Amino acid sequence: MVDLVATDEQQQIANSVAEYLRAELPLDRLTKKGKANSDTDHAKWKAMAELGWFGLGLPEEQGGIGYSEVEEAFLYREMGRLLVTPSAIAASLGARVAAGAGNGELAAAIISGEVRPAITIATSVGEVGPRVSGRYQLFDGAEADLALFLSADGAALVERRALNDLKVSRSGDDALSLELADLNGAPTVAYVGADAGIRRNGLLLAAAMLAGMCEATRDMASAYAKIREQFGQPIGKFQAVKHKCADMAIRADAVNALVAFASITVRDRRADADFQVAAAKLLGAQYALLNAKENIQVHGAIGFTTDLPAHLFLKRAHVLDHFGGAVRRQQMDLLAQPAA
């Protein structure tokens, strides 16, 4: 029987991360009130690196902290709650790619925050190998040093300056910049094959972030339902609102359980790890989108404004949904993998 309950040490990791993020990267930083797009996440990049976050799941012999994917999932769940830039995922994965490729110096630079990677999302069928080809979206990469590319064939890091013909585009996520890249055999600085499991780890971290977002939107909706009054009583007393909040809580619990189980299967190198991770990513994206929509609905008219971060959870869920492959890709992965 698999125990999904966090150990005391794992809970301490989650609590310490949550405490730091609430103090240094509160959600207000992303609202109009908090001067959105003020680059606060990048201002704290070195501090997050000094806390060991980007090397948390990397073995000590490769320059990391030596924890497992389970502890990493707790870390990224808390990041998801506060909508930390997904460049953090690129850093954790980028360090793995560099270390796996035998470039310890680059891995150390990423872990220390000296070098910052950014995530990419493929918009066409491409090639990720010693050279990278295809069309990609580069998120939050305006000040990045590297771009991380994932595919079923492996993972690669490419220098930003090697991304020719970058075009600035309007991002659906107000907190993230977006550039479009058309690559034709761009050289990599580090590459590892599919057997390194980088894409699987990336899907797990994205699922953990989505789990945190499910929790955050659940909490926002229930807190507002207690203080917003209509017809002389809190709206949380109305059955329609109660049902929305209850459904949001169930979704958050379900995704958390899936992510916890998936992280254990990856840590233990179980045969069903790819299946469980794909399931967690698939349900995490679907439920994060649903919870974000319901949170906006519970807040009513103010939920659609930039004065609140409610809309940002919906937009970030769309970005993370497509990272590593959206719903259709996760469904294909589920069908292709044994469940046990």
Contents of the next structure:
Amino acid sequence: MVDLVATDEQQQIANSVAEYLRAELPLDRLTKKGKANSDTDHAKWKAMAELGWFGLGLPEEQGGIGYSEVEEAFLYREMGRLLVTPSAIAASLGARVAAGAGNGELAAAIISGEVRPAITIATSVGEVGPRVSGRYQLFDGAEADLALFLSADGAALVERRALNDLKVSRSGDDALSLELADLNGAPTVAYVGADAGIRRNGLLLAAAMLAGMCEATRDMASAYAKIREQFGQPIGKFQAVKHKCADMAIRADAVNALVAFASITVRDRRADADFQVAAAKLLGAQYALLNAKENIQVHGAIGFTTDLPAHLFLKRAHVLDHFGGAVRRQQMDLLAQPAA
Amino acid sequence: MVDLVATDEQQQIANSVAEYLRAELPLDRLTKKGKANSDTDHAKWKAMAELGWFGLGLPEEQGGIGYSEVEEAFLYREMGRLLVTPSAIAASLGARVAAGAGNGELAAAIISGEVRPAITIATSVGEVGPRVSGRYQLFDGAEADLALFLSADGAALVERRALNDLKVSRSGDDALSLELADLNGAPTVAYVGADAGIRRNGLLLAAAMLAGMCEATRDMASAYAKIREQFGQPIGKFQAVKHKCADMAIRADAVNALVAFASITVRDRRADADFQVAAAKLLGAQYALLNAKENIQVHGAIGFTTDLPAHLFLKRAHVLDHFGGAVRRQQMDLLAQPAA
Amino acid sequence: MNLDFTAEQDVFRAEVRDWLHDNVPKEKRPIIGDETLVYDKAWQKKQYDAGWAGISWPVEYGGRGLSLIQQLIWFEEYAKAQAPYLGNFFVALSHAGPTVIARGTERQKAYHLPRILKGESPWCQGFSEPNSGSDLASLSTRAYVDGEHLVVNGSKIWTSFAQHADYQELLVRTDPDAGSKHSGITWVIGDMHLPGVDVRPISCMDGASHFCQVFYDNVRIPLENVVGDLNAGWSVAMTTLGFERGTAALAEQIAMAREIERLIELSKTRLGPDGVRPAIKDDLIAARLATLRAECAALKAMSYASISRAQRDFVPGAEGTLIATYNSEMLQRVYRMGADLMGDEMLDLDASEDRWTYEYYRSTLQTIAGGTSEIRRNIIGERLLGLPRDR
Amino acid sequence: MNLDFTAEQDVFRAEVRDWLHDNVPKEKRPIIGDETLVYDKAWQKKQYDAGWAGISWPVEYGGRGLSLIQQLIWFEEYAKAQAPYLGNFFVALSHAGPTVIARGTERQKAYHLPRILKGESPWCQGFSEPNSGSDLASLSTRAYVDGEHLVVNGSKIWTSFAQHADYQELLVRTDPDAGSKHSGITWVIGDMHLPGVDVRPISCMDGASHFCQVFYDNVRIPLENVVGDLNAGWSVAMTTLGFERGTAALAEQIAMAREIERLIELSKTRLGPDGVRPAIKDDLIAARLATLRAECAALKAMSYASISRAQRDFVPGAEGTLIATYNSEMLQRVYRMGADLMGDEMLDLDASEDRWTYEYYRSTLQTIAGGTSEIRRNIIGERLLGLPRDR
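Condition change, the form predicted alone to the form predicted together with the partner chain:
Below: every chain and molecule of the assembly, starting with the one above.
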């Protein structure tokens, strides 16, 4: 029966993830001078893996936990709220690629956290097949074992050591390292074609993270608006601030509902899954960027400093926007779909 | 010397126009049931002509008053504030067309108000030359003597009786009648080529009217915000309303300054005149539309009724937007210009 | 979480679809005038006679007594079948009926509910006043008790359908000396045909008269028409406002989704702003259309989530306001898109065969009626986020 | 109304242009660190030595004593020559100097003005405090009179250039018992090298340290450093805020116009969002670029109008706030456009050879520093439109 409220079990998953992350990877881990996701999240990598997170959406016969994309979306929303490294996306997708390619051992190694992949974003028209070519950005991959490549043609994993001439660059997201890779037929350790739907899974996970970021920025802004006083009253009493927070709430609610809806269409392999996922990814990015900017504005100058994580939400939203194709690309893809 | 403040003489012209219009064509003339511009403005047509308005920007040797496009922009700004019929634009341009085509008698007849032209907006790719072809909308032309046609190729006047098969249609602007004309080589009574710059003059006059409309809606909204009370205080005390009014003020100021600047570049035949006029026309339309919508919003439901002229500002802004090419067309034209 | 329907629900849907397919009026609903009343009554009666009126209303008053999901299915199919706007029965079916069901006396229910479902009695609302718009609770239309009657004096405004309504959900101030402005208000069923009621239409920018002002000159309303208790009308009105949203909103959203798809079709046939390529080839138009599709998908998801919560008897919060705000502002973008696609012809209402300009004008009201966007954002900020009140 | 310059002004412009052409430093200005101070001092001294410092400042203090129009010409040519940002001398030249000229004692003028023009003394501002941002007048940094000194305790924040400044325009509360919060404030010249002054940089999202927090622990400032009268600092500060806008703003705008033209060039060489055509061929990008051109033209016209009014000695109103609001929000759009044109490479700060992402991040501050967009809209609504105050 139609039901968009989380089941008790789903809510428990979300709660336990939230609880773990708040305790182990609180946001302020990233506001300590020079701290990046790698300094903090990697130390918890094995622990997260042991909680079953990287195999959550995979069937048990593929070595996964046997939940679905719906539960996975809850997991990633919570991760988004706390700006967990997008390498998590690479792990959840990488396990699928390995399993799909018949490399169960690799899938198990990724799920158990022994082998850690990182995401890439293509900066040229490349080729993702049994071999990978093209120019790519590798985020948080400095200590990774594998790099994940996505395209409309499929998904592939390449060993980091097979990425020749990696060039360290300055990342637009301070919390993530950035390296540039120029691949010319690099060999893959696992590859699956487009029909495996890995890219769609990736877009959904990114959208879920963006949804969580919309919530986190909404909460951060309204919490500050309640305690920060100017002109003898909390600034949240002023409509200019109050209505900004209200807009942030509308955006967060819209993206969250849409991500939940889209996750069901993916799980159930419904005909409108591509439509819903493209919609979720594009609104997720747009709204996370808007919320991040408004959150900085509500905080004033302190929002511009690195003493607060406000700026990281803006920067991370840009990374996730570009992952799997930015807003304009999603718009084109969405318009190419039949009406849902 | 650089000076963007009106001279005393220019200010006097603006003041006298404003004074005349407030007395003779107050805004509430258009809020009486079923009243259109034709019911009120046409009765004052000769009077306006006698004040020299339709020949204001024309050299004396062409039968004009001998002021320039700068003074004319002041005139049209005031007309815009009171939603005077755009037939005025047709007259100011028509006099130029007639004079430019060597038909001094016709120019004099237009300037004196004996012969009244109306504006057209092309709805198909047509031809404006010694003969005119194409499909057009004729606004406030039901009792006009002439219709004015503009294109990138030139400007022409055609007698109304030469417009065969005029079809009465329902106008999107209640205060202006609308007829549709389908011309197939209709003969002109006067025609000048593109080098006469009539279209540019037309864009400038429309931009000036739009600037006046930005001011009028700003004033209307803030006046209402001061007297309308809800929750025991004037609504203008609420930032949601106050900041809307502030935005309206910013837009009005921006367009007004730009129109003044553009009018000087036209008068002085500066190289950047096309740039400035396209910029003024596109911002004028965008901002007049935004201000009109916000003015309705500030008024609430009463702004949606025909008891107030608020809705007419929105509708007129659309007519003037499409006159000479709507925002998107102006953007393309502006981008095709060299940097100013 | 699930998007599936049960087999039983699928059967219900098929029945609904078949019936609507065969019975939705062929003629378009007239937009203005008394013809609308004739049309709306006939259509409502037709639904009632076939057993489709009041899907979720109690059986004993003529409804079907079915679940929210079946109600949702009905609205989905209703919208897909392009069945007509409820028009003169909108208030009766969406506000007044549900309020009477929730708070009315047995006698009120027995009298009014069947008359609504049978298409006999259209209703109108009587909340706003000239000086009480956003600040509804400041209303000053006065009613004093005189024997078995309330005697009403004052005026209501922005009342849709007042010309045709038989009854009105009327908020009046019965105790001007009450401690707060929210106290001392009474919710009463007003008969629009009583002596002393004077209805004057207000002319609107879209050319249709949506609104009326209603004047009350010593109008005597029986006390038994009071819904809830005397002076307890504010809480009754709040019940009603809750009904504004819900499954009915979903029908509007499905209609909006259809409008967006029509815009996409329109963009393929009309020339774009360059006058050369079809509008859909214009990247800016394409981006706007795609965004509308995405936003509408989000809106649908939000409504499904809201109905899901209602099914589980969660107490409805301010989330209805979230949806209403998003919905109303999106509608303005949808119709502005339509007007823009018409190009220069947006200025010619007869050329807009699909009425895009008319709808664009009409959509101006979306961010005003039923709570302005500003008030809605206050509600979201204060009730949902817990920010301090500013009034 | 006129856009022409006089023959004399044209000659002046030619001189300015020639000198700038030959003398603008070849090396780019460093962005952070002590090198900026060395660079800024050298460049300011160079201008002074050639007679170009303080175009409109009084001759007796080392300025040129010329008109506002000549000042405007200087800034126009300065921007066109892509001459460096004033950096560490920004506050001294734009705020502090003009304030001392307007309100300082003869002794203050004679001491400080030449030191500024010669590139010897950079200044910083000391207005905002941790608990006094938008509500500046609530500042609580305390100063009491002890003999011939003010003794200052407290803290200032968001102070740019504090690491390098020799002096500070410091607002302190000298009479905590004054009737209103605007009374009892004093404007004093603080020496940044005095004992008890502690400067701590604040790390910012664009990777450069724009701000410092400054702590004062019993800092003794001679009373003769007070500008204006004791407890009359608010009116002095308001003088300063007036200087924030004016001809200097025009230089920024010319720089912005150049940035927009660079974006148009960039859009011709970079691939657009479809990955196939150059960005300029994308209709949405083209529309955004055209609108930026138009807005920037409007901004220039607004600034010219403002300078024209100043020339005629009109009392400056809130129109500077109009311009500042428009300007700052446009800058955010400009740099967001730049980041968007970089496509995926916006994520790679080293790929952004033109620093578009960096500037985009930095532009976040535009709607916060020097008055938030919200406070500016209040000022416009209240002072320009006469709407009632909400605080």
